[in-house]
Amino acid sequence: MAIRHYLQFRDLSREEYDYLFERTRVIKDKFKRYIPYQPLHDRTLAMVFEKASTRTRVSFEAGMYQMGGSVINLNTGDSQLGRAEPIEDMARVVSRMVDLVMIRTYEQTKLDTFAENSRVPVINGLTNEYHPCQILADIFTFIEQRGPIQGKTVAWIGDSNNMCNTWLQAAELLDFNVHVSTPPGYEVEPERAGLFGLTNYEEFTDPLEACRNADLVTTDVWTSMGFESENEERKRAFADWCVDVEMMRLAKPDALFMHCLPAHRGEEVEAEVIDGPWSVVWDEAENRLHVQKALMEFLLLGMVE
């Protein structure tokens, strides 16, 4: 089987997702039933992270081990990525010793470097520029709660970052709209974003009217992991982009909240907005764990029955 990476959004098709989330749906049930299920056996995923995570570590090293593999977890000062070793160098040898590789890091360049010299698929777990894993995540929860997301309006509040970038792919892919307001200077760059067109998003100034009438609305830190020197100005510009009960009102009667976490009360996002009946930023993260299995199963074994 060819390798495959997994290193942003696009890199699969539409039928392959329609795939996934099935797929998902099965593991998932499998879980909760206490099903052991072990097709991974004697595999071995490594993960490497140059930016510090909860739920990514968690989720990717609870997943392989549940799905019966083992788990190799780097950090920068444990390998050779952020040091004088060339990155082709490194995946060179890295590939050759595990069956699977995760990063977590900074540049997309860097994990695409990795990529093009792994003998094994590579998942983008983080960069500055996409969020692939967290975004199939929460497409599978919107499906879960609401049904199939081609046709509904995803309203993104606040910065464009790397997931509001990964939004605007998958939009494109699976043909859903995605509302985007930020502050100015702020806005979406479409290069950034790696998109094709531009008909799947539209751009507001005012954040209640993104809200308007959307199926869900979603919003993520104003200030990413790599900007804290930026902090206190993003808050300045970002005061009226906080995610509040007015803007749910605004949007349809059963819209969803979510977040991928960590949230900050009061900054993006009320706390009765995260912690109300909107949201469902806990079902989100769990399912981090199920989609990333079923992504894992697809690199190291394809479509399965």
Second form
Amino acid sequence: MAIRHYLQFRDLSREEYDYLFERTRVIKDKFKRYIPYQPLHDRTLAMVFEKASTRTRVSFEAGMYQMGGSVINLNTGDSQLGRAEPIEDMARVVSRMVDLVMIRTYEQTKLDTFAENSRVPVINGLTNEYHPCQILADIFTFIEQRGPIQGKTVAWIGDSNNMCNTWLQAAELLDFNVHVSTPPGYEVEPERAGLFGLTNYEEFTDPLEACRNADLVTTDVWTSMGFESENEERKRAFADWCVDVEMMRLAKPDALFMHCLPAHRGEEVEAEVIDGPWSVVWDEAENRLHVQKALMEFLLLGMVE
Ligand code: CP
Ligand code: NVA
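Could I see the form predicted in complex with ligand NVA next, after the form predicted on its own?
Below: every chain and molecule of the assembly, starting with the one above.
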């Protein structure tokens, strides 16, 4: 089987996403009913973290163990990566010893270089540009709660960051719309988002207007990992881009609220929203486990049913 990587959302086709979402449902159901499912019993996942993580680490590690495999966790500080070993060399070595690699790093080019030199599938666990595993979980969560996402409208409020870029790629591929509202100076860069065309998103200067009639309102931190030096400047620029009750009331009556977490109540979202009736953030976080189990199974074993 040819190696498949998951480096950005568009690395899978629409048909493969249909398969993955259905497969996630099956795998989640087994988990909820305590039915052991260990198709990866002789496989090893290496995880490389150059940035902090709670959800990504726990969901990949727990998921691999639940599927019968084992996990090796590497950080910049405790591997030779922190001592400037070339990423190409690390990829050549690690991929001779394990079956699958997940990487959280800074530039997407670094992940791409690792993948080019890897003998095994590589998964993007977040880069400055993209966070495809999170959007996989978010869309699965939407489908679970509200049915197909095709034709629906997602309102993205805040920074045009890795999450926003990935939503835009997903909209192109799965045919839904994104209303983006960012502060001036933080607009979407279509090339960085890796967009094929500009048909599925619209920019709004007013975040309230972006939320009007949306099926899903979502946001993320004002300052992503790696951009900490811009924190104070961003706090000033993003002050009006806080998802509040007024915005949720302008969205559809059954609109959902999502946030990839970690969240800062009182900054990008009001507590009344993230802890309120619209919010599905805990299901969204849990679903990282289930979608990634389906993804790891797909990358290692192909379509099994
Ligand atoms: N949402 C997400 O990726 O969380 P972590 O940074 O905790 O992994
Ligand atoms: N945009 C955030 C997501 C964290 C999960 C970051 O990159 O820090």
